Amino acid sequence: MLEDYNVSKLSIGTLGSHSALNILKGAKDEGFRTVVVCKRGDEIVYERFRVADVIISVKSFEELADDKIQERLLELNTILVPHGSFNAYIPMEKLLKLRVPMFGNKQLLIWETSRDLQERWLKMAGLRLPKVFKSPDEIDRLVIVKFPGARGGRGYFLANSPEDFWRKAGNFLKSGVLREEDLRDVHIQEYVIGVNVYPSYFRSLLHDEVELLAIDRRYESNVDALWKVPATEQLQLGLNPTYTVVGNIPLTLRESLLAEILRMGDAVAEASERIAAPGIIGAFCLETVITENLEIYTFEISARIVAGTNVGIGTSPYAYLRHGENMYMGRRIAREIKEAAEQGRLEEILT
């Protein structure tokens, strides 16, 4: 992919949505020309911002893998930088054949997007997990029921039994927020009761660390917003929550449990090695909930950056304690691409 590359010249690219201000922005602070693909109208955005050098206009953020733009994205020399809306709105296989070089290990993409295959890999990692149900019928407890995909949250409920389950599904179903394929490859688990935690670590290969770069919660509707209406009003017109992620809120963990935190990280990185060599590149993060007993439970991986760490754009303190000031997710991908440009090492984290 590289042989006819100019690498004096690279430019960082990604899909404009999701954490793509985050990463053009960490391009343009480490000298790249950038480039981003969204959808038509959606380009104000990168242009109020100033963070894109080159807009791609499509209708669907498919048309990526189309020959013309992949075409257009190799004149310029493109590394794309993967985030959430590529695993949510281009097929697998699709991404898998890009001709575009693209930071990271795209075959752990393929770990993300299926829910048992992220749970072998937490289970490998010896990360504690909670429960998970093969089936709506075995439901005991109060549970969370999730959908494939990068959805945002969009069309998770909570359940308490099989009867539960059934009533509610159908309501989603009747109301289009659900389809009827969704439920074919439904992931019910274990709710645990905690906070809700999500650590974004950066694993350098050139370094060999993996490196804790922020940590946020989510904000998501109507679950955050249903505390404002009192219980009676919440029973007598049936409300129930949803999980609609609607931005993110950043945090900062007591130090106490920052111990685990990185040792979990660790963990997963090496397990990542055994799974697909050499192992997860670049961003990723552990979605878990830390109990009032401060036990921590991980309940899905991502293996690419995600949208809470936008909340650390030059204001994480963890990831200033490591690099100082104005160090953020995207702008640490930018440095690993031209510290491997500079050593002659980008065959290493790209795929």
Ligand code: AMP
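Basically, rigid core = biggest C-alpha set you can superpose within 1.5 Å across the two forms. Residue numbers count along the first chain shown, from 1. In this text the structure is predicted, and so the values were computed from the model without any measurement. What changes on going to the form predicted in complex with this ligand:
If you fit the rigid core between the two forms, you'll see the Cα of Thr113 move by less than 2 angstroms. Core-superposed comparison between the two forms: the C-alpha position of Glu270 differs by less than 2 Å. Core-aligned CA deviation for Glu163 between the two forms: 2 Å or greater.
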The other form holds:
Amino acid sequence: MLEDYNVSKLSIGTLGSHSALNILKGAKDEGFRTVVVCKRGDEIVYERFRVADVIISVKSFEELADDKIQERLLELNTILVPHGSFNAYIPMEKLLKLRVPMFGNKQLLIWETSRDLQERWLKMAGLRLPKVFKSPDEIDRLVIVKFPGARGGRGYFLANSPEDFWRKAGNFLKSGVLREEDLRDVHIQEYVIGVNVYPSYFRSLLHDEVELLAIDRRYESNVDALWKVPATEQLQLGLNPTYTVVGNIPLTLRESLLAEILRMGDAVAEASERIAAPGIIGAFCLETVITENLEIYTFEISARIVAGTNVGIGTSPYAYLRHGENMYMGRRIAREIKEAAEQGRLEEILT
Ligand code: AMP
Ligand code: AMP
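Please give the other form, namely the form predicted in complex with this ligand, since only the form predicted on its own has been shown so far.
Next comes the full complex, and the chain you just saw is listed first.
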């Protein structure tokens, strides 16, 4: 596909959601034409902020894989930048077969969709992980019980014994929040008591460096609101925490934690080379919990831009330290694409 492209007239494109404003603004800052495939009714976001030169409206994101839409994107010499809505709304088989070139390493998007593969990757990198319980009957401490599919943490629950697990799972089945088949794919993780920290990195193949660009934490409903309800009422209401992401909050870390955070990014990138050469291309994020003993536990990895980097649109302290003013994840991605195009190395960063 790339051979038919006019490399001096590339567009950067993405789905209209998640971190599209970040990606499109960054592309414009680097001088690219931009194209967004968005759901009918959502055009207002991309019009109002003036980040999209071309808006393609669709009924559902899955239409990205339709021939008609792909042809249009190819005509515009588009390079797609994937984000969380790609694997949330487009089946993996369709994503893998897209003809429009995509920034990043698609093989690692597959790794990201499986908790078992993520765990293997993070262990390979030598990171500290919460203990995983193979069966509910082994639960011997506080655990968080997760179910497949990106349902925003709804239906997750905490349990501290096998009995507690089966009682809560039974209630969720009865109320219809969970289905029998969900129980088969349940993922049971030690619940680490600490604060959530999400460092976002950019791994540059062209410059052979892993940059730390932003750190955020999430604002989740209702878990971030429960403390406002006094304990007596919480007990009466039988409230359960849910983890629906509503937004993100920027964060800077205690500086003495940064050495480990930087080494973790390097180790994950190095392990990714062994999993699927050339490894991670571009953005990735680690989801961590840091305890009172300053131990960093990593419970998830995203092998692409995360919406938490939206807190850095314009700049963030860490992007500023590395690049000076006006650098952020969307722009960093576009800069890498621009440099690769100038050096005739585009095929190294696209899949
Ligand atoms: P959306 O396009 O908003 O449905 O998001 C697609 C996926 O990304 C879902 O799994 C969301 O839970 C996740 N997501 C969206 N926005 C954020 C955010 N601001 N922070 C963290 N995750 C997000
Ligand atoms: P996830 O769907 O894995 O991103 O988890 C949703 C939310 O649950 C996270 O943003 C954290 O607030 C919390 N969480 C997930 N795993 C753990 C864990 N092992 N220990 C403590 N909190 C967790």
